[in-house]
Each structure stands twice: as C-alpha cells, then as structure tokens.
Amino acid sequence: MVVNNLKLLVGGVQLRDAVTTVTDILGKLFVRAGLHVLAMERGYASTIYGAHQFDPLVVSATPPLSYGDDRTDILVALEHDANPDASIQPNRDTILRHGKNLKEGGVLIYDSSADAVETSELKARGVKVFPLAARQIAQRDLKMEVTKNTIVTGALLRLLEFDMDYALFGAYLEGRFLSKGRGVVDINLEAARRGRAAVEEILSSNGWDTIGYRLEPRPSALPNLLLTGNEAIGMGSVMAGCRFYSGYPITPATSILEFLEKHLPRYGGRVLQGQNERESIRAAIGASIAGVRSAVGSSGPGISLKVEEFGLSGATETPLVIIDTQRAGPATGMPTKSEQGDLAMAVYAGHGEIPRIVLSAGTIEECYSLAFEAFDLADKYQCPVFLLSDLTLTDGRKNLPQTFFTENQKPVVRHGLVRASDIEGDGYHRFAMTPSGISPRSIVGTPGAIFKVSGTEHDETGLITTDPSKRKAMVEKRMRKMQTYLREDAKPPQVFGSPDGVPLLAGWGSTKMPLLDAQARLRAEGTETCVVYFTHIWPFPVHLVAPLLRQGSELIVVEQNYAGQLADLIQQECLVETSRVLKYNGRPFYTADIAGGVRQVLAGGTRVVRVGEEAPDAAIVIVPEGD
C-alpha cells in the first residue's frame, strides 16, 4: 500500500471534458486535508477546442522535491468517444499518449460511455482498470451531463479512500455553488455517490480490496493556499506597491492581467488592457513618470514588440518592471509549451546601451519574493527590471502556508524621491551627475521641480543636447548604476551542497527543483554534485560567481533552450568552459532528463547533451498534437 505519495494525471478533450475542473477540485481538497500538492505541467493546446489536454498532480505528505519523471500512478481518461486519429486502437488520446507511462501496478479510470477500451497490455503490467460510464450515468440517471466530472471525482475519492464522508467535498461544493441554490450542491453530491457506487461494483467483481494507493489527511492548524506562479507574481506585485499594471492578452501572461484586474482596484490601483503590446508598455512608462509603481507583462512575441520602449525606460531613467512569462519560440512558436529562450533578449535587446537588471524565478515562492524585489530595484535604480518566469512555472501550482506571506511581508520603500521641501531655487536637476549614477527623482507636479523628460539625449536638466562631453558624461552616469547595483544589491547564486572538487550543476528558472531532485538521485548512485542556481542574472555578478565556479571539478549548465544561453553568459563573463544539458521540445525537464544528461557528460566524449523525445522516423505514424 502506497500512502500519501502518488502522481495522478487527468486527460481529455480540451474545454469539452473540463480536465482542469477535476484537478482543481482535487487539488483544493488535498490541500485542505493538509497534504502537499505540486502541479508543474498543465498540458494544453493553442487551439481553442478539440485538442488533447492533460494535467498531472503530485500529492504527498511532505513537500515534494519536484514533479519527478514522466511517470504516473493513476491515469484518468475523460474522453467518452473514440479517437478518429488512432486507427490502431479505438480509444481515447489520454490512454494512447499516457498509458505507456503508467507504472506497473498503477490504476486507469476511463469513461466507457461509448464502448470498452482494449486494455489487455496494461492489465498484463498489473494495471487495475476501471471502465466508468460517467457521461452515460450523468445523462441517463441525473439528467445533467455537466455532472459527469463530479462522478469521476467521486470515483477517485472512493478509490483513494479519501474524504469518505464528503466533509471536505461538501464544504467545497457549498462554497462554490450554494449561492445558486441548494439543489446544485445536492445534485453534485449525488453525482459523487454514483461514481463511488460504480467503482465499488468493479472492485467487488474483481475481488480487489484496494487499488494499492491511499490518501490520509494530515490536519494542520496553518491554512494553505494553492497558487499558480502567475498568482504569486500578482500577489508580490500588489504587496510591493504596484498600483498600475498593463498588458495585452497573450499566453501564458494573461492570467497576471486577469488576477490584477480583479484584485488591484481594492488597493487603489488600476489595470489597463492595451490595444496592443506597445501601447501597454508606453502606458506603464507614463504611469511611472507620474510617480506610480508600474509594471507591464507579456510573453516572448509581446516582449519582442516592446524592445524600443526598453530603451525609453533606460534613457529617461524611468522605473519599470517588465514581466516575461517565457514560452517556446521563435515567432509564434508553441504558445502553450514551455521554454527558457528569452534570456539573451532580456540581457541585450534594444539599440544602444542602457542599465537594466534581470531576475529569474524558479519556484512559486520566488515568483512572489522576486516580484517584490523587482519593484524595489526598479525604483532605486530608475531603470527597467526584467522578471523572467516560464510557462512551466507560471501555470504551475503549489500549496504555500498562508504564513509564508506574512513572514515575507516587507515595508514598501520609495527611493530617491524629492519633495517640495527639498528644493531650493533651481537647485534640482532631474538627471544630476552623482557618484552612484542614481539621480534625485521628482514626481510630475512637485512644486519647485521643473520636470523635463525626453528619449533624446539630454543634459542634467533634461534639455536635449548633442554636445560630445555632455553625451559622454550622461552615458557614463547612467551606466554607473550597474556598478552600484553590483556593490549593493547583487546576489550570488544559491548553492546546494559543497562545491569542492565535484561537478557543479548550474541552472535558472523552473529547472531548480528538478535539478535538486536529480542531485539526490545521483547521490544515491554514488555521484556527488553541487547545484548552483541563479536568480540574479544581470548585471552578471562575476565577483560572486567566478570564485565559486573555480572550486568545482566541472561545470554543467542545465537549461531549456537549444543554445545554452546562461552557459554562454557564464563563459563570456567568467571565462570558464561549460558543458550543457539542454531540452527544447516544449516539455519541462524531468529528473531523469537531468540525471541521464549529467551521466553522459561525466562519462566523457560529449560536452553537449540534448534530451527529450527523439525525432520520429518519417515512416512512423504518430498521433497529432492538435496544436
């Protein structure tokens, strides 16, 4: 019996089968029971309807180190009709795609409303199969097809021997549906009971007492929240004093726009959905000039369209947070698949040279804390600050104790603002030369402060100039901010393990937790490594990184792109040789990917390992992704 440790994957047809309805309900119930939930791969297509969708959840009694490998304990297939693209087997996409990854002795539940599915190969591996006619029961018995997923939820609760009295599920239903009438709550409870009865019949007919997996509550006095990365970014932005956010709908950044549109007005803030990407960043720059902490968010294609305004923020020394939720590129790329391909753009994009800061989050917690820090740094250094995440992280979900936010709450400090009482005569120059490169800053309308702003080169007062000496002095003044940042605010990479004489595994973004999981796996095999994880990437803190890298025997950089953009940056700045483990097929890094890639590098003969599914032979027929 496996207790409180399983990976569950629910799949079906996008939109029609409401895949995430099932996982969202289950995730919230598990968290309310004191269990830990981690979901870092919400597989969906860029088409609106009809493509395959899947959503895996890791559930455990203690915080899971990562989402592990592409292996599943329990597979739930919500499709209720045949797949016309699968001529070799009249089944659903979910079984065809993910059945091969079911563990021996695992569990399959599928909607058998249309017909039974050939599952002899799975049964031969010890998989317990539960054909459940959920759609048929919903239509025939309950006269309400929409309850089919509640039937599946009830079946799962019974199989996991969890919430058998529906105390948690009933409370959830009341919180969500009671405003629509008691009848809505009751019909869903009845649907859950029908699902339970159906699987009990299958258990009895097969002589099974249990499926081999069980979830037991771990009551906790500390309330937990199940959050996505984008929700954590939104919360961190609000707590950092952001009061203006703009954006244009784009996957996977749209949910930040939606979250802040719902919550920011309660704090006196405003949200703008621009008519296009460039309008959104210009609005954020305008709000910042007016004195409001501002941010703009997008993903790769939208970030590309904003490049000219990066320079405007830098040249006018206007604080601005730019949130880039990376997805697979180039061009439209794969809008609903993950990648870490925008690091070079964040560090270098734009004509001319400006001061900029680049941060990267790798966990839900860091989405919150680095969002807060991004606004503070933008305010202090009066320049654009990029906060990078990626689709794996932004759509990923994890439970955090509510105390995390109270324990990490910091005061909002406005840096360098000049008040009317600070100004004497014409003594205020907006772009005054200072040793730190940071000039006093007034807000438009401050009495006595003449305010001029222009994207064209200017002198200390803001007057446009082409004078060579003034140009040279102003460029150097702006760029001195980066030296000040490196002295005062740059942070070294996080180090896990001792670096002395062992291979160093470096990463950034959502590779963090799989890296730590791979480190543990390699250690169990007798190979000791040290994980070096970067959150503060630019300006690159050579003085904090180079001494650390010299301690290791070899540097292996793990990242989700083709070239190895962080590896290139490390080589350029620290003049050290790197090996690389790279993945770029749209799927996240699994523990086995990293551990296997590291083994190949350490075995010798290659310095670059590219992991992920091999390109199919042209003669092999595969099921289309649908996106």
Contents of the next structure:
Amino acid sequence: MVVNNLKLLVGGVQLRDAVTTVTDILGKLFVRAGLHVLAMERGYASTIYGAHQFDPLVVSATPPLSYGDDRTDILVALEHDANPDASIQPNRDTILRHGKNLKEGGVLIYDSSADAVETSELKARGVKVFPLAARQIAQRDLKMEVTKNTIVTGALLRLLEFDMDYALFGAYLEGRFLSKGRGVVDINLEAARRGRAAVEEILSSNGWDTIGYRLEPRPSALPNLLLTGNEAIGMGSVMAGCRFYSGYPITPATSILEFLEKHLPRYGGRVLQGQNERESIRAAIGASIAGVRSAVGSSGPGISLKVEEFGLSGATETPLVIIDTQRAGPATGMPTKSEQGDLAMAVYAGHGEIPRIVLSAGTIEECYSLAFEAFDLADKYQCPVFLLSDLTLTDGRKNLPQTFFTENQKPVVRHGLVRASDIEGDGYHRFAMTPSGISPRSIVGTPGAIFKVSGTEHDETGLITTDPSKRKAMVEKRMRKMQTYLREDAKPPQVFGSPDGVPLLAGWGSTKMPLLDAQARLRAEGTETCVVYFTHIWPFPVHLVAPLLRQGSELIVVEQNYAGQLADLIQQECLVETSRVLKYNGRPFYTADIAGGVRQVLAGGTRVVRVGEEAPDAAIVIVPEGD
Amino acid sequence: MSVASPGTAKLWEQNAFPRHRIQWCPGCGDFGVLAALKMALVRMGVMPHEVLLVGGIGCSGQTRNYLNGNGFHGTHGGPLGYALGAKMVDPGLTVIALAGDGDTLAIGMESFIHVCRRDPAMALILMNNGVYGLTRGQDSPTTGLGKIMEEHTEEHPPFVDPARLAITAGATFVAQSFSGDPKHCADVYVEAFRHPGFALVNDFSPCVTYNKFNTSNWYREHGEHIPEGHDPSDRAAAWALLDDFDRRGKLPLGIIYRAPRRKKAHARLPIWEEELTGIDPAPMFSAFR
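Which structure goes with the form predicted together with the partner chain, now that we have seen the form predicted alone?
Zooming out: every chain and molecule, the one shown earlier first.
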C-alpha cells in the first residue's frame, strides 16, 4: 500500500472534457487535507477545443522535491470516445499517449460510455482498469451531462479512500455552488456517490480490496494556497507596489494580465490590455514617467515586438519591469510548450547598449519573491528589469502556506524619487552625474523639478547633444549603474552541495527542481555533484561566480534550449569550459533526462547531450527522453 | 489645476530652461505652433510642472524642448502610447502629444486609431506638413493633400485624412488649424486642452524646405474658417461639413466635431511610499484555497 505518494494524470479533450476542473477540485481538496500538490506539467494545445489536454498532479505527504519522471501511478481518461485521427489502438488519446507510462500496479480509470477499450496489455502489466460509464450515468440517470466529471471525482475519492464522508468535497461544492442553489450542490454530491457505487462494483467483482494507493489527510496548522507561477508573479507585483500593468493577450503571459485585472483595481491600480504589444509597453513607460511602479508582461513573440522600447527605457532611465514568460520559439513556435530560449534576448536585445538587469525565477516561490525584487531594482537603477519565467512555471501549480505571503512582506521603498521638498533652487538636473550613475528622478507634477527626457542622447539637463565628451560621460554614467548593481545588489547563484572537486550542474528557470532531484538520484548512485542555480543573471556576477566555478571538477550546464544560452554566457564571462545537457522538444526536463545526460558527460568525451532527439552531429550524444 | 497668475504667463512665454537652440528652418510652420502653445497654456493657467509634453520623432517633436513643461521623447510612433500611460496614472496632468503626420499616421497609426477609441483626456497636436522633413522629403501619409491625381500607384497612394479617420475611430474632439494663424490655433488648442476626452488638432504646419506644394500661401488660400452656425456636437453635420469643404477644395479650420462621452472618473494611482504601506495580500487568497 502506497500512502500519500502518487502521481495522478487526468487527460481528455480540451474544453469539452474540462480536464482542469477535475484537477483544480482534486488539488484543492488534497491541499485542504494537509497534503502537498505539485502540478508542473499541464499539457494543453494552442487551440480552444478538441486537442488532447492533460494535467498531472504529484501528491505527497511532504513538499515534493520534483515532479518526478513521466511515470504515472493513476491515469484518468475523461474522453468517452475515440479520436478519429488516431489509427492506433487503444485509440483514446489519454490512454494512447500516457498508458505506456503507467507504472506496474498502476490504475487506469476511463470513460466507457461509448465502448470498452482494449486494455489487456495494461492489465498484463498489473494495471488495475476501471471502465466507468460516467457520461452515460450523467446523461441517463442524472439528466445533466456536466456532472460527468463529478462522477469521476467521486470514483477517484473512493479509490483513494479519501474524504469518504465528503466533508471536504461537500464544503468545496457549497463554497462554489451554493449561490446557485442547494440543488446544484446536491446533484453534484449525488453524482459523486454514483461514481463511487460504480467503482465499488468493479472492485468487488475483481476481488480487490484496494487499488494499492491511498491518501490520508494530514494535520496542517497553516492554511495553504494552490497557485500558479503567474499568479505568484501577480501577487508579488501587487505587494511590490506595482500599480500599473499592461499586456497584450499572449500565451502563457495572459494569466498575469487576468490576475491583475481582477485584483489590481482593489489596490488602487489600473490594468491596460494593450491594443498591441507596443502600446502595452509604451503605456507602461508613460505610467512610469508619471511616477507609478509599472510593468508589462508578454512572451517571446510579444517581447520581440517590444525590443525598441527596451532601449528607450534604458536611455531615458525610466524604470520598467518586463516580464517574459518564455514559451518555445522561434516565431510562433509552440505557444503552449515550455522552453528557456529568451535569455540571449533579455540580455542583449536592442540596438546600442543599455544598462539592464535580468532576473530568472525557477520556482513558484521565486516567481513571487523575484517579482518584488524586480520592481525594487527597476526603481533603484532606473532601467529595464527583466523577470524571466517559463511555461512550466507559468501554468505549474504548487501549494504554499499562506504565511509565505504574509510573513515575507517587505515595505515598498521608492528609491531616488525626488519630492518637491527635496528641490533647492532651480538647479535640478534629471541626469545629474553621480558616482553611482543613479540620478535623482523627478516625476511629472513635481514643482521645481521639471524634466526634459529623451531617447536621443542628452546631457545632464536633458539637452540633446552629440558632443563627444558629453556623449561619453552620459554613456558611462548609465553603464556605471551596472557596476553599482554588481557591488550592491547582485546575488551569487544558489549552491546546493559542496562544489569542491565535484562536477557542477548549472541551470536557470524551471529546471531547478529536476536538477535537484537528479542530484539526489546521482548521489544515490554514488556520484556526488553540486548544483549551481542562477537567478540573477545579468549583469553577470563574474566576481561571485568565477571563483565558485573553479572549485568544481567540471561544469555541466542544463537548460531547455538548443544552443545552451546560459552556458555561452558563462563561458564568455568566466572563461571556463562547459558541457551541456539540452532539451528543446517542448516537454519539461525530467529527472531522468538530467541524470542520464550527466552520466553520459561524466562517462567521457561528450560535450553536448541533447535529450530525446535525433541529431546528425556525431559529437552530439542523445539520451532518450525519460531515460 | 492652478489659477493663472502673471507669473505663470512669464513661465510659459519664456523658452524652456535649459534653453535649447531652436533648430527649425526659417519660416517653418512649427514656430507658429510653438507660439500658439504658449498662448494657450498661459490662458489655461496651468503651471509648467503640471504639464507633460510628449514629442514624436521628427521636427514637430522638437517643440517639447523649446517650451516649458516636462518633456518626454520616445520612439517613432510612440507618443500617444506614453501619453496614455501617464494620463491613466494621474488625471490631474495636462498631457499633450506633439507629433507629425509620419509619426502619427504611418508608424503610429495603430496607436492613433485606438487612442481615439480609448478617449483619454489629452490632446494631440498633429503638425501636419505632408512630408517627412527630417529625413529630407519622402512622402508621408498626408502627401498629396489638394493635388488632383487621376491615377494612383501602390507606391504613391491617396492621402489620409486624419480628421475623418479620428471621427470614424471614435475621437470626441476633432479640430483643424493653420499654424500661420497662431491666434486662431491658440483658441482651438485651449478648447482641445479643456476637452474631457481625446482631442485631435490637425494643425497644418507647412514644411518650407521639403513640401513645395502645400506652402504657407497654399494653406492661406485653401484654409477657411468653419462657419459660426456649425454644430460640432452633431456627427452628421461634422461629416457634411467635411464633404462640403472637400467639394469646394477647401480646408475647414476650427472645431469640426466635439461630442464628449461619459466616462468613469479615476483617482490618481498610488505612487509614494506612504500610499503603499501595509499592503494586505489576503484579498487575493480566496481563489487559491
């Protein structure tokens, strides 16, 4: 019997089968019961309806270290019919795609309303199969098709021997549906009971007492929240005093826009859905000129369209937070698949040279804390600050105690904003030369501190100039801010383990969790490694990184792109050689990808390992996805 | 908004500090715009620190540097975007975009259309000279005004009429002026600045160097004040007026269309530390439990 440790995958037809309503309900119930939920691999398509959608949840008693490999314990297939475009049997997408990953002794629940699915191969592997005619029961018995997922939920609760009295589920239904009438709550409870009765029959007819997995509530003193990385960025932005946000709809950044549209007005802020990517960033720059902390969010294609304004923010020394929730590029790429392909763009994009800061979140906690920091740094250094996230994080969910948000609260400090009372005489110069490179900034409406700001080169007063010495001084003043940043605010990479004489595994973004998981797996095999994980990437903190890297025996950079963008940056800045484990098929890194890749690099000779792809280059070694 | 005082007048009448050397060609229409802006702002009684001038790329955008008040100068096609953001933050500001026909109607067209629709309480003085002056004489979207062309090509399409476009796009104030008559311009600008929505002033501001067709004299011959009986709140009347002037080969000067929309008021957004203390995250929690 496995207690409080499983990976559950729910799949179905996008929109029609409402996959995420099932996982949302289950996730909330599990979290309310004191369990931990991690759901970082939501798979969806760039269409509204009809594609295969899936959503795996890792449920555990303690905070999970990683979302594990693609192995599944319990598979729930919500689709009731075959996919006419798939000729392979069993031709239901969820079973077809994910059945092969079911563990021996795992569980399959599928909707058998239309017909039974041939599952003898799965059964031969010890998988317990539960054909459940959920849609049929919903339509025929309850006269309400929409209850089919509640029937499945009821079946699952029974199989997991969890919340058998519906104390949690009932409370959830009341919270969600009571406003629509008691009847809606009751029919859902009835649906859950029907689901339970149906699987009860299958259990007894097979002579099974249990499915071998069970979830037990755990005492939890702290209320927990189950939220996505984008929602964490939204919350962090609100707490950081961001009061103007703009964005143009784009996957996977839109949920930040939606979150802030809902919440920011309550805090006195405004949210603008731009008519295009450029209006979005320009309005955010204008808002910053007027004094408010402002941000703009987008993903790859939209970030590309905004590039001209990065230079403007840098040249005019206008604070701006730019959130890039990366998805697989180039061009339209794979809008609903994850990649870490925008690092070079964040660090370099734009003509000319500007001061800029690039932060990268690797966990949902960091989405929150780095969002706060991004606004603080933008204010202090009066330059664009990029906050990078990636699709695994944007849509991934995790439970965090409410106290994480209430206890980590920091006051908002408006660095360097000039008030009328600070002004003496008429000597205010917006771009005054200072040792730090940071000039006191006035906003519109400050008596005595009128500014003339331009993206055209200017002198201390804002006068347009091409005078060589003034130009030189102004370039140096702007870029000096980056030296100040490196002295005062740069953070070293996070180090897990001792770097002395062992291979170093470096990474950024959402690879953090599988990296740490792979480290544990390698350790269990007797290979000690040290994980070096970057959140503050640009300006590159060479003084903090280079000595650390020299301690390791070798450096293996793990990232989700083709070239190895962080690896290139490290090589360029620290003059060290790197090996690379790269994955760019749209799926997140699994622990086995990293462990397998590292094993191959350490076995000798190989410099670049590309996960799960054919590659013509003989120097490139390939590990199959999922090891 | 502050009350006008003799001091305010002086602030606006003198050129900006720090003093920029004016770099317009002798006879440039933009001198008239500058003079008219000074008159209008004095009459408005606003203080320079309350004003944000957002300049476009091109000769017209330089105006912000020759005039008092805060100035922001961004990317080509961008003025209305920056102005929109600033105005949304602080409704108390007087926000004026100063841009040319290339900036507004070519590279900034998408912004222009949607800002007309959004209707923020700010003004755009469109210094329309029918040419890209700063890059030395290329066709702009308003090139060809008043020229009879029997045939067009893709390379040289008919001109865009910003007044008609603005009305169609939902602007609530559309006026035209000729910078050769700064007094009249100032009258129009004051109305535009006082308008509680987006105000377009299509100001014919000739390029003496690169537009040899739409010259000052040409505008003088073709400009004609809108008759007193015109009712600008009547959209059909505005359209009929434009048709009538077009038929007669004339350019209407004055307020063509003015029909304020009802809009929700919004307070200034929180900016200062004391407005951002004790932020309580709890109201955001409910959806996640």
